[in-house]
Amino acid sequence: MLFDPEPKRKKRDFYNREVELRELLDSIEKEKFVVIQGIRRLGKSSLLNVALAESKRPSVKLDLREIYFTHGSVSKFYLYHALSRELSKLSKTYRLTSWLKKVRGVKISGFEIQLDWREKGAALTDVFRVLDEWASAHKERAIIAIDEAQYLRLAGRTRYDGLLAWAIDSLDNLVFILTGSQVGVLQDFLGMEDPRSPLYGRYVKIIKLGRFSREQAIDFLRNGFKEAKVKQPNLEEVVDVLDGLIGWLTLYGHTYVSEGKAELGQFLNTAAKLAAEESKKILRWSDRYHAVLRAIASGALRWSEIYERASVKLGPISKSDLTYLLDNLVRYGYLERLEDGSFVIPDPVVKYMVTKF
């Protein structure tokens, strides 16, 4: 259903992303490296899930955000455990065990596949090479999808950017799809424009997701309430508050349908608490970030205005420190830098959060 707060998996539940879905499906057939970009709550995971289902291609999907938020790290142990689980699911359909059993550090039990994560265990280069050989033998293109791939930078000593570069150069039958809501962090990790990066010079197909227009947001809510057979609230007022971020619109609709009502002020408080918990885990929150965001939320959009208002809260702050804080907030998706050099908070719930908490 449209108001299901979980990422969508079926096209019938996926609202108004036909252009992006077709672009991604075409890329699966033509490209080897695809990146889906956009701030949080624009539907990147849903786009990925639906494309994987619609493509009918064999795929494995690693959700690094889930790993990080559950375990506090993306260690090799957790990464290999997730990949083992995905390969086991894939093997039930495509009978991969006879191919993977020849890889050192891979244990097979029925359809269950377990990768040894230790130093002398399974090498991802060997696993990917065998998947590529299997795909070639079956005239397939296999997909390796990594949701919120920027967390790979926290995955220990392994140079995953180098691994990606090798796979893109060497394996013709694998397609790598990465998503990232911390756009600047993902770009830093990939280093596509950095000559020192292993991925420098490789072609990447970038699919950018934007927020819904006001008309699209209202239409989404109207269709969601109609589907749920619930009398709709004032949709104009909801969109005034939540803008075109599909994640917040969906959560509001789900809350309203589940509880029979959803007063906007109360919903904003609940959503802001959720956003605050996320920000603590993503940014390792501090008063400095809060002061900068609060200055912008109160109307200080240009660097000089932000500096003046943040200094009132924090006391003397060096210009280089403020620039560092602003750059970090842009990298992690909490701010957008406009063409005229001013800054805005793209998420209305985050803007509300910093003014109330």
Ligand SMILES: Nc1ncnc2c1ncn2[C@@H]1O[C@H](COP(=O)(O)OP(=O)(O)OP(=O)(O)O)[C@@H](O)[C@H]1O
Second form
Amino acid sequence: MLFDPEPKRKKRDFYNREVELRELLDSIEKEKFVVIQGIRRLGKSSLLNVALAESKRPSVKLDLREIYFTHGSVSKFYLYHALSRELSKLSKTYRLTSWLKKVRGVKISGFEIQLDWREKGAALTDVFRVLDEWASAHKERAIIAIDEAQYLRLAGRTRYDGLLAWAIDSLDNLVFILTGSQVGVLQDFLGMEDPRSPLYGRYVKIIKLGRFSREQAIDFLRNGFKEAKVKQPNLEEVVDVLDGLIGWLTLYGHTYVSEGKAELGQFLNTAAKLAAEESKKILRWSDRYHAVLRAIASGALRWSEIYERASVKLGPISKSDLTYLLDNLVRYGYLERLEDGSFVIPDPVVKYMVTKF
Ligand SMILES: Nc1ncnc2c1ncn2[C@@H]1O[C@H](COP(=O)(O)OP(=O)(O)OP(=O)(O)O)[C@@H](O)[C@H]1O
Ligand SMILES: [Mg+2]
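Switching conditions: you have the form predicted alone, so give me the form predicted together with the named molecule.
The complete assembly is shown below, putting the previous chain first.
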């Protein structure tokens, strides 16, 4: 169903995005390192899921946002646990166990694979190397997908950027696909442009997801209502409010279909509450971020105008403080810096949230 609010898994539920899907499928065959970028709710996880299904290649997928919000950290223990589960799933289709049993710290019983996370346990370098050997022997390419990879920076002492760099350099039959909604945070973590970073200078194929055009957004809604056999409301109005953000359009469609109606104002309010909850968890949200966003909510603004408006609200604020706040909002995807140097809030729901709450 097009209006299913979960990330899509099947191509037939995945509207449009033909170009990005083709690009990702091609990359799976010929690249080693791919990053899918885009602010929240543009369909990164859906694109990843659909590509994994369509590629027919063996894959493991770790959802780091889920790990982080379930356990409050991305410790080695939870990562190993998640990877063990994924490898176990994979071993039901592919005979991996006879290969992995050679690796120190890997316990096998039936199809179950368990990686020992302790100091002297399994080393990911060994696990990946054996996966690579297995893939090579079977003329396969194995995919390691990491959804919301920026959370790896919270993984404690382990340097996953170093591990990635090593794997990309040494293992030809693995492809790593990372996604990130906090685009700047992920870039900083990967440090591809930082000569001190292990990943510096590696080639990365970047797939950027953008919003849908007005016509596409309306067409998506029209198809969704048709599929649900529900008479469509005024779609122009919906897109006026929610723009081409596929995640909000999907949630709106889902709400409308399940409840038989959805008043736009009310929907916006509920969506904004959800966005507010999320923002509190993500940025250590403060009145200062709020005031800066609020100053910008009235339109695309330049630095000096924001400074003026934000100072009214916040009192004296230093120039470097404002720059810090703006940079962070951009890094986390709450703001976009346009080419002319002005700033806009890309998500209409976030814009509403900062003006109303
Ligand atoms: N091309 C698409 N066709 C139909 N529905 C889509 C499409 N892309 C995304 N969706 C829907 O939009 C919502 C957000 O999608 P998804 O979770 O894949 O995005 P995301 O970019 O990973 O978001 P987040 O940053 O929150 O993780 C989901 O309800 C999903 O079903
Ligand atoms: Mg996602």
